[in-house]
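The chain below stands alone, shown as structure tokens; this is the form predicted alone.
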Amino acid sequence: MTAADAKTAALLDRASGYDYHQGPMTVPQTNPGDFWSIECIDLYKSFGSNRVMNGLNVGIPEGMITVILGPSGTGKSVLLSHLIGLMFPDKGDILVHGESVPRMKQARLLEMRRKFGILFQDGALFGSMNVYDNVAFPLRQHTDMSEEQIKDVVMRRLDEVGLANGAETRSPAELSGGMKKRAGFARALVLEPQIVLFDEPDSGLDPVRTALLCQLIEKVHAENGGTYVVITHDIASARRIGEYIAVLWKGRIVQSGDRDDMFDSPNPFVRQFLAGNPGGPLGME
């Protein structure tokens, strides 16, 4: 791109409200090999006249905890659905370990999804099953393990999230919000995924339980490794666990980078959002 082209692009962005967006993906300094686990390239997605993604580019670093932040209604959960092929872009590409998700045939797509574990907002537990059976469900569906082997895995994962104390026999209706999240986390881990996605895991939790859940995410990641992607709008959670942070607004990434760089960003939108200040580009619209 020539200097004139760059100037024209900047003017167009300013005219369309994208003058705060910095565009290209920023490679994390702490990620040796500059390797992306997931890449989203020029994604567009509309629902009727509502354009949710508008040329979105973001990279998810391998082996790190990435937090994707943004105001409510900016398409964070829609982006998560694209990462695992539950939705497909109108235009653009998503690469998981170098493979294009939109171009995968159904059999390969189903196989690729086994790389992922997902913790949904409310835990998404089956109400008719107790905690043990909820966590065992993926193993019974996708492996040939014996019940004895399944028990070993399930109890190990429940212990890992602090629920191997009799909670395995309880129904979801008997659990607190935090316990449901932990049970959902255990279920997300049983197939030993390479990538774990968290869709607003702090939703509905008080500040103390949010902090405890963040502590648990850090602990489990340190013990198991892998790539974690946390979708949230909670700044405190991002500061606690985010090694790499991307800020989403108006269907594009405003800026992405290492945690310290992001919290020290000179970008007016990023600075306002991460500080929670009322004054700045983001208003009540």
Ligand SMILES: Nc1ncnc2c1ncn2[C@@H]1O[C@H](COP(=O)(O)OP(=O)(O)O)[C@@H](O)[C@H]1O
Given for the second form:
Amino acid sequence: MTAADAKTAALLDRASGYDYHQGPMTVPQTNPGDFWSIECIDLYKSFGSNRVMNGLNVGIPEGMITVILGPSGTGKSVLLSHLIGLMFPDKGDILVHGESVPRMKQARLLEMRRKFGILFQDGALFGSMNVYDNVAFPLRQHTDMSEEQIKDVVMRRLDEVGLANGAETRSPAELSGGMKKRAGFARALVLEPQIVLFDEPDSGLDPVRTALLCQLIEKVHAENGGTYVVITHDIASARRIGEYIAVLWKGRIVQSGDRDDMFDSPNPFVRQFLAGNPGGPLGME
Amino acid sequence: MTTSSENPDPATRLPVDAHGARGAVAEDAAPRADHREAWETLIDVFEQAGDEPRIAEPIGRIEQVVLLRSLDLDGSGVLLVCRGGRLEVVDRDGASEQPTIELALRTPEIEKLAVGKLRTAMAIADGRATYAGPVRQFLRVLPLVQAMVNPPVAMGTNTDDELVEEIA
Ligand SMILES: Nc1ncnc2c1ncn2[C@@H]1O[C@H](COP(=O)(O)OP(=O)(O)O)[C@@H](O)[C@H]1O
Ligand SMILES: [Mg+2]
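Hand over the structure of the form predicted in complex with this ligand; the form predicted alone is what we had up.
In what comes next, the whole complex appears, and the chain from above leads the way.
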């Protein structure tokens, strides 16, 4: 652990221990999934003696871009796997649109996953296919659309992410890191998902390319609506696109809320963490 | 149709410490005319959205009739008929349609929504707006309307264009 990481860890420990009690949810839902797109309720998950989730609670609001923010190794990817039923909790429940994921039968789980588009860390493109075929893949796999219809959708999505030129000739290996992510984003969108998950979309990108990708995410969200969940350790990205922010530390959410509430948090340690200044006055002791 | 404050199912509630929501409702000091003006601005926004196929088409695919009401005005509100790829704003009085969703807002939230800045799910979660029915269906497409009046920063406007070219 670097000295900076140690300071962040110390700050987040203090943020978790701060005795500010967040306001109650004043409005219960009439039915599960009324306005939360995803609800994680008291999740526990261990790998052997490594407890990764330790009573994690968070609601992901519909129609907004949510950022789940936490340092590396805090269980962000593990949480993401739980949302789509690739991992199951030891205890607790995950509701997607009000429906319990751990309780789904296999067939329902496969259907449920089609609500999601996922942008994996490296774009997860098939190296043997050109960019066009990569983006067309989910349509060929999951729909009976004609090649003509597929071309329509694929070109629209590639255009949306600024990759329409040369998609049929370029292979993923010829793309820069930022372009790979764009191609992965186009592929995540072709089945018109209601929820789009991004696992560290900013990893491996310099600050300017990260800013551009964030703008693209905002633009595509504005054009399509739905729930976007961005998982990152980058506070700058969270600040840029998070409309709703949840801070993850030691298997729990330290605080979550509307971005204005978060940057204005009564918890001084959360404020200092979001200010990107772990070595500041509060972390010094 | 019940409102959200009736018939709460405790089993579906998230534990209270999971959220930073606040219950405070803005003080109501605005004169009536301001309530009316904010409301009419919002109706204009939805009418404009209805005229814009790029926005109306996806909204019109949710197949819901949304009753939109002001909590600060008397009157029955309007219906947003979202059906068959079209979005139509119709007066509730005399309409044959029955709403499937209801969303009721106070003037401060109406003003924010009309300029594309309301985080509507949060407004509901912390009690500044009330709802009934499967409101999530409407929240899902609301960003399209909000972006119409409050577009996100355009690609490349705050970075140098050469780089945009290079990575686009
Ligand atoms: N399949 C697995 N088996 C065992 N341990 C795992 C597995 N996946 C993740 N972990 C552990 O869970 C913790 C959180 O990992 P991860 O979710 O990848 O962190 P993050 O994405 O926040 O960087 C780490 O300690 C990691 O070693
Ligand atoms: Mg990870």
